Each structure stands twice: as structure tokens, then as C-alpha cells.
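We begin with a single chain expressed as C-alpha cells, specifically the form predicted alone.
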Amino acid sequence: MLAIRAGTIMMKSGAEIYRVEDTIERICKACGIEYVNVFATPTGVFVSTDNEEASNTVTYIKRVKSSETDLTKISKVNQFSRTFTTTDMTVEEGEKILDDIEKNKPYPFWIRALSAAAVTACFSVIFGGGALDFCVTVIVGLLCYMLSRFLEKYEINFFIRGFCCCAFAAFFALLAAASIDGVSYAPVISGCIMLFVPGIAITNSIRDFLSGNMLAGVARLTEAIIIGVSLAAGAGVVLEIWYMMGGLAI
């Protein structure tokens, strides 16, 4: 169970299919546990086990229901990983260290809120802004963040959250644009929508296509591009009723 909790944690951290599975296997055979196959998948974890000795098979299942991205859970499991197959440690003491990286808290709201706003409005300036679009990038990034996590407190899926957050900002860069001489709306809306793109997804897919594990990449790449269309989707519904209704300022 160690290791399976082990390849969950990072599953549900957004680690590589192929990195969750090797994982699980050093563990195992770091417990003695020579026969054991694994079959990970975004949604779930499957693991057998055999005994040569006494001819019998175990086979566990996990299922993931969530997942998030945090580099530094994958990291630290990683880091538990390699310590675990080359020390003495016990079972006892690799679930302490798994309870403290289950709850290792990401960083206060307020410098998440922050980061997202500078992200989004360097975004803006690549994508043709000006001064006056970088600053209005930063507050409507600010708030499509805000709006994101609100919407996650109530386990809303991603796929309406990106719709809704991606309307949003295309709502009050159209407005922004509208009241302000000197602003436009297309850079500011391309910076927050940068804010949302699955690009730790498409970048997974592929490293699991390479490594073989092409149920998994199919999975994941789906999984973006419908990502990718309801971002799409939320600012260009917004952007339609905005010229259906003859681009006047509100």
C-alpha cells in the first residue's frame, strides 16, 4: 500500500504515466516483492502482485478521482522514492514522510493571486500590448484567478471553470476597451487565457507517447484539446454577443 499511495500522490500531482509506474515498482521491489506489474492510468492505479513461493496473486486498485499540478509533490515523492530503495527505512517511516508530503501546503493565496496576474500581463505584452493593456491585464487576471478558485471550492470541473473564467476575461477586456482610449481587448484576453492552458497536459501526453504508454498520451492529449476548446469557447461566445450586439460600450 505504501508504494500505491506513493503513485497516487503523484498521479494526482501530474506526474507522467510512466514515471508513476516505475515509482510503484522500485518500491515493491525494494520490499522484497520481486514479481509485480503495474498499469497506471490518469484515473487509476492498478498493481499485482505475485509470490513465487506461495503461488498466490494480489492485485490492488486505486482509483484517482482528482488531479492538480504541483511540481514539488512529484518532486519530494521522487526524492522518497530513491531514499526509500537505498536505505534501511521502514514501511512505518515512509508514510510519515508520504502524511507530510499529502500535507505540504502550496503557497498563501495572496502570492498565487499575484503570480497569476504578472503571468497573465507579461502574456499580454507578448502578444502585442501596450502599457495600458499590461496594467489592464493584471487586474482582470487577477480576477479570472480569484473567480477560478471560487469555482473550484464548489468542485466545479475544470472544463466549465476555463469556460467561465475565459468569458470573464473577455467580458471586461471588451468593457476595458470600450472606456479607456489606448486599450485593446485582443492582448488581454490572450494573456488570461494563457493563464488556463493545459500546457503541463500536452507536454505529459507526449512524454507518455514516447515512453510507450499510448493509452495514457491518447488520454491526456484528449483532455487538453477539450481543454483548449472550452477556453476557446468561453471568450468567443462572449466576443459574439459583443458584435451581435453592435460593439457598443455598455
Second form
Amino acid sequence: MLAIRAGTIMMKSGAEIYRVEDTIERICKACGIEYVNVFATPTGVFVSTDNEEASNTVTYIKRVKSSETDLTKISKVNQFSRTFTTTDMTVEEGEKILDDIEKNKPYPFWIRALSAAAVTACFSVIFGGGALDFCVTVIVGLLCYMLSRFLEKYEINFFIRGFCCCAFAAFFALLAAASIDGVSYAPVISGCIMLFVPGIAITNSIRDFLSGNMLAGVARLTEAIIIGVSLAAGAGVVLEIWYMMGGLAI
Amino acid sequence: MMNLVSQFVLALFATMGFAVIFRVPARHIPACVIVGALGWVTYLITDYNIDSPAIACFFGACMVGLCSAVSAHIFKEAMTIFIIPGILCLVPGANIFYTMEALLRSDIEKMAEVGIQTILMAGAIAMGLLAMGAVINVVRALLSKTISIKDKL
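Compare with the form predicted alone: the form predicted together with its partner chain:
Zooming out: every chain and molecule, the one shown earlier first.
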């Protein structure tokens, strides 16, 4: 079913619930299905369609597996649903376009890694770091992002991923602070934390609450809190161990 | 003033990084970047004048919401694309860390202080987006009403 595929792609890429439900409903209406009921959550999409007689009810359930933010896909599916509803595109053509969208290539890895380094380094200065901190954070941020991608490849869940990356960042920050004069660890670690902060979960959960999707709102809020805790715990464990090992001059 | 400019530039680059990581379509990156940097500068100015990070976060989030709505309207795109990279600058990532650090030093007083501020700031971001969302809906409704009245006349 075309509509539900479009919906699933959007949900995977991190769209809000109401946008997913709206898109599915519009596509169904454009196909001439009068009665559509959509219920979407971050982990699954349910669509039920029927015509006048209640006996013809058809229900689709699609489980949405773990997601990765891809705003290009959201934008493309958005445009697709607009063209699909306004022109008389056939379902087969639509399927083909969705295939293309799903195969959409992200930016090359090195560009993403460099931008991750830019994020961490800029934030380390915003949080009161100096020029030396900037240089250290570029390297630590780069390594952190690579580690996160590496863990993602082996489908390690997001809690452990956040924990490991932050622990890693904290370790290197402390190492740099201990070995290089004039580097302080706090801006470096907080810069790296910014890379993994659950901004999308927070933003989307608010917008879900706002549009009345309480279930999705709660789910995403919980996700945000859990990620936040995992980040703090990751950095905290390493700091604690560092102090216990004798603390070396910090 | 100089400080503000340098912060603006830093926020520009930071938002650009986020935009690339979250795969914003390349042609929308400039708009995203400006939204993010404006949000951060709004935060800084309010924080400087009122000296309350939570309220500053609120205004920063309002700014991000407003700019995103405007750019979403101009480019005929989903608002999410502009909001997500823009809002990330305001998220209190450093405070998460300082809360943790205070906890490790068993400095409960400081932990409570920073921790509560972190929660307040996150809440303020939420409130800012919420308030802006409501305002935008009202404005949009008013606009469509005036257009339909114009059509009738």
C-alpha cells in the first residue's frame, strides 16, 4: 500500500505524528478511499480503510523499526504527497518515486564527520573554551562521531551508544587536559555532549503534544530523558574512575 | 558587541554541522543556519539583560519558531526541517555535564541548582515552541479568514 509506505518512511526519518497521519490520509483520499482512519506512533503505523458497508474494512499495520533522522526524506515525501494528490499520478508511478526516495544517499561520510567536528568545536568555544580547546575538540569530536557510526553499524542500541561515545569523549578530554597545558576538560566534554543531545526527541515530543498525540509525545519525551541520562552517565563514569585513579592534575 | 558577533559566527557553524548531520536538503542549509544563529543570539541578548537562562531559552525558542515558520512559508517546506537544527543550539548540553560533575563531587547544593536550571531550560524551550506554534496557528487562521473575506467582496 502506497500511503503506508510513505508514512513509514516519514516516521523513520523523524517526522512528527500529525504530519505522518495527514500524509497517509491525503494519499488515501487521492486514491478514492473515502473512510480512512490512521493511528501513528513512533514505533508503528496503523491504517484502517472501509467503504460504506462496514464489512469491507481493511486494516494495515506496519511496524516502524529504529530510526535515523533524515530531513531530506521528510521534505521529499512531503513534496511527493503534494504532487500525488494534485495530479493524476498512478499508484505504480508513486511506488517508483518512493523507491527512489528510500534509496536517497546521505552526504558523504567525511563531510558528515567534518561537520560533527565543527559542531563540537564551536560549542566548546561557546561554552567558554579557548583556541587550544577548539583544536582538541575538533579531534575528539571527529573520533566520537566515527565511534558512534561504528556502533550504529553493529546495531547497538541508542542508550549504550550515547553512553560509550560520551565516556570516550570524557576520557580523551581528560587525557588532553592532563597532558597539554592550557586545555580544560569541561568545554571539551560539553561540546561533545552537544553532538548527541536529544534535540529531535524533545522538539518532536512537544509538537506531538501540541497536536494532541499524547502517546507519541510521552514516548518521545521518555526517549529524550533516557538519552540525556545515558550521556551524563557516560561522562560521569569516566570522570569518577579518573578521580579514583589518582585524579592526575586537572 | 565583538563577543556577540563571534558567538553568532560560532552558532552559524554549529548549526551548519547539525544541518549536515541531519541531512537537511542542501539548498535549505543557509536558511537553517540563519535560524539557528538568530535563536542563539536572541538567547544571549536576553540572558545578558534579564540574567535568567530559562527565560532567555524561552525567547530563543520563540525566535527559532518564528523564523522557521517564516522560512517554511517562503520555501513551502515542512517546518521541521528548520526547527530541528535551529533548536539544538539552545538545548542545555553543558548543563547536563555540570549537573553530573557536581553530583560526582557530592556537591548536592550545586547539583540541585544546576539540575533544576537544566530542567527549567528544557521546559522553557518547550514552552517557547508551544507558544510560537499557537501564535502561528492563530495568525494563519486570521490570514486565511481575511483572504476569504477579500474574495467575497
